[in-house]
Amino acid sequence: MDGGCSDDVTVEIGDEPHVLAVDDNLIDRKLVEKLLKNSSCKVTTAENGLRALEYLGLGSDKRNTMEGTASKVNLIITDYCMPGMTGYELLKKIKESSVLREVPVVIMSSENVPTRISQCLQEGAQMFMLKPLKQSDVKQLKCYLMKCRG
């Protein structure tokens, strides 16, 4: 890794916030990645919830420790509708983790379903955004990251 990681999740001004983007749709994943990179974010992508959990150290293989990984990610943005594990289930797993529960999670969906939105927000999602994401959405995320993590 780059060796310059601090132990907490704080983003200093000048540092690139690190975002984990989770979406099973390649085009949506690439769009989110491009928008985040345009806003000077470091981006790691995962094609499903299980891959995201593995990256975060919460996968079924518990041998990898969570210590190093938790400090690597400042925000997780995930699609709601994915095969295998929904974004809502991923959110619940993250919020159950003592190491990762403080990391903000944003849920995206192409469907505007009020009950789904409120369910995600009650479970601890920071925001619920409608797809396709726009640059203005990402600016809002970046602004939130710099304000709330600084």
Contents of the next structure:
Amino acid sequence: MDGGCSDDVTVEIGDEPHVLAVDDNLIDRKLVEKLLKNSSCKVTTAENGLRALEYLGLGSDKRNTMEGTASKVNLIITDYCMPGMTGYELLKKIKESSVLREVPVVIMSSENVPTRISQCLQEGAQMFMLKPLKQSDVKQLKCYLMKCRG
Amino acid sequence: MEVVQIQRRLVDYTKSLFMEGFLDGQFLQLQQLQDESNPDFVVEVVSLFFDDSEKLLNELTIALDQPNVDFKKVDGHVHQLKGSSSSIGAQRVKNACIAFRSFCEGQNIEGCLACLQQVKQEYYLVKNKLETLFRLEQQIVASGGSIPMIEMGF
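What would the structure be for the form predicted in complex with its partner chain, given that what you showed me was the form predicted on its own?
Starting with the chain above, the whole complex follows.
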């Protein structure tokens, strides 16, 4: 077993973390969805930043339909390189939102570019992960999420 | 042929694909994700990869055939293909894409055309190999056997 989790956490039904996964690549979306489901997470996928924002209630009509209630997702994981809105731009929009800024955002990329990584971390990304994601990466995420819920 | 013999063939065949660099550890990750709740996961994802790749290869052919090649567009397609091939563990396709991208960056049409040929070749090779692998798996299952887990010692 991995050494990342020190606690023995029991997840009750209905207690599954809900993750929003954003990626323009269909194969990667399917992969990240399965990885997360195998780690007992509820998963919603979006194929671009705009769709992600719409799902989160930060649609183009600018009205925040969340009305101060807790975000419907516990984690957002997004690809960096996406046409239109990049993962970095999506991260910024999320951090600008009073409702969503507390939701951890993880950025994924197939390219290991140090300036890109520090740019994202500086903007408030929780983690940066290299693609393709592995089961051990997602286990790490799950551990982090369970600890957050305390 | 007996189930045990087909299983042996599958193990040897799979190992050869790794030895020859057609597949890398990411393919094993895919296999490990498959479970009873989704017993066709690998075939599904690889089928998506086949469809997606063929579309991209067509688009690349068209894009490189234009009088004024849009290298940014070409690079975008190659980036997608590099990502997908990497995600399923198609190592040689991925590596061919990496080389391709540097020619895009250099706006080198001859280099790009050569790379496109290379990528196509690697793609059709790995497609053929994977289809053979899936056929062997089907034969095993049809004979009532179970798919052996490959120990690669990665």
